[in-house]
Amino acid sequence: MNKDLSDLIVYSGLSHPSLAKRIVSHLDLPLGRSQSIVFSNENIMVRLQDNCRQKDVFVIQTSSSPVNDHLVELLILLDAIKYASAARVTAVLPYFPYGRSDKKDEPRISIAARLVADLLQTAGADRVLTMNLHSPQIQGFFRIPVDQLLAAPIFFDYFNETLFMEESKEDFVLVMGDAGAAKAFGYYSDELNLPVAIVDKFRPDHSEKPIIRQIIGDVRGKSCLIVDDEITSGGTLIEAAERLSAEGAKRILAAAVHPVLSGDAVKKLVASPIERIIVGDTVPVREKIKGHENRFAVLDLSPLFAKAILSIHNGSSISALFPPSVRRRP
């Protein structure tokens, strides 16, 4: 049963306003009115310009540069909304900050993803909506409900309606960036009915330059579609592409949900053997790829977020937003 949307307010921080505007356009709602002021001492003040009392409020803020500023702005937004007597506050984080810091794998380090979870709850979040977490265990860091969307349905539409129309699907093989990606993206193979190859690699340090030991699977004469959750510096992806090319791959394409593209990643990717890079828009990306649009395909993920927000507001299941093979899992 659909509830009246008059008690639903969606705010946006400064991290990705274009995504927020597209999300509310699908809901046929205006974006909530707020003002973020940065003082000369770099302190942030947030002023809400709507009455939030007993409203169902969603705050959209992704992890984009400057990451720490946007995280603090989100915390202050949540605090302001909570103290404005909102009935419920949902933090919408399309790309979760500090998602890679999800375990204590070295002495005397912080599990920063768990710290972020604590901060969000302390600031006033009653629940969290995010997409394609780097590690599913992050959901367990919270003591409030966390909904993790998968970008797969929109990526599958692109693959089926564009990629596999350009070239026979039988010519493709899915390439997983590592064993972890093979586990996380196993449903891609189920849904697309494609063979899989895995890049066997390890990281000796934090330099984002992995060492590739071998490619597990047959890629010779195939069009390789590398699948991963994010592209940061591009080093891992480029190393994999060069190895696939050396192994006799016919074409190399890549798909990633979160196009962080830090530093000179775009320049390096354009110079790489990768023919096309298909990404989501969980972080602002169009300015970064300006002048190289022919090498990138940016998919609009706002419909998934809008449907999820509506489902949460109505108290209905979001399972219909997941691929069938994921819904069938016990």
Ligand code: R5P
Contents of the next structure:
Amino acid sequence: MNKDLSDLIVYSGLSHPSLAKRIVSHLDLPLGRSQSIVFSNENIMVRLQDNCRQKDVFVIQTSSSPVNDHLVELLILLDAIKYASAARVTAVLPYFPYGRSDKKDEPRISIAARLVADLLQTAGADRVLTMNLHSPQIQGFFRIPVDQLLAAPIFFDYFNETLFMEESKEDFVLVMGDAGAAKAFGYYSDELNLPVAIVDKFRPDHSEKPIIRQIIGDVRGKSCLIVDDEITSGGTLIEAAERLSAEGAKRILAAAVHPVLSGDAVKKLVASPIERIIVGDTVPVREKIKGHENRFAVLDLSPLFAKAILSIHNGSSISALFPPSVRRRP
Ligand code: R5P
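So that was the form predicted alone. Now I'd like the form predicted in complex with the ligand, please.
Next comes the full complex, and the chain you just saw is listed first.
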């Protein structure tokens, strides 16, 4: 049975107001009112303008630029909500901050994603709702429940209803952006019934210029759909696309959940052989792609977040929101 929605309040930080507004509109709720003030010493003050005593509170804040300011604003919001006597607080992080810092693969470094997990819990989060984590172990950094949504159902709808309507599905091969993507998105090939190729990529340093050793699999004469979790500098996609082109790919397209698109990524991507880039909207992207909308398809992921918020509020299953092949992913 659905609980009364008058017990539910959804707040948003400053990172992605348009996503937050779309999420609450699916729930038929107004956005909780709060005010963030940044003083001249760069300290942030957050004031909630609604009574949230004993309410089920969600706070939406994604990792968009300025990433560190938005993270601190989220921590202060969580703290304010906790001390305003909310019954439960769920931090909703569509794109998880510092997700790529998920292991100690060099001496004397921090696993910053674990530190973020600690900070969220200390600030007052009772639960976390996020989407397509860079790696699954991030869930294990928490001692509170973490629900990880997968953007797959919305991407599959786009592939089936748009992409494979324009060109026969038989012509396509899924190209996993790297070994990590091959593991994370292996179920795409089962669900879409498509062959797979893998980009064998490594990063010699932190310059955001990856090196492609080889493409594993058959891409000649194929329409290649590169799949990855995020696009940051665009380096991975651009290097992969150039190699695919050199190996005789017929068309090159790309799909990624989190379009960070830092620096001049958009400019470089539109100059690359990638015909179309299909992305989620876990971070604000419309301004960045202005003037190049014909090269991008931006998928609205807000319905999935709204359904998940409702499921958490009602204590119903989140995995039931996904088709069985996605649920059974390794
Ligand atoms: C890397 O491990 C990720 O899966 C993406 O391939 C990476 O974040 C993309 O970054 P960039 O666009 O800077 O190559």
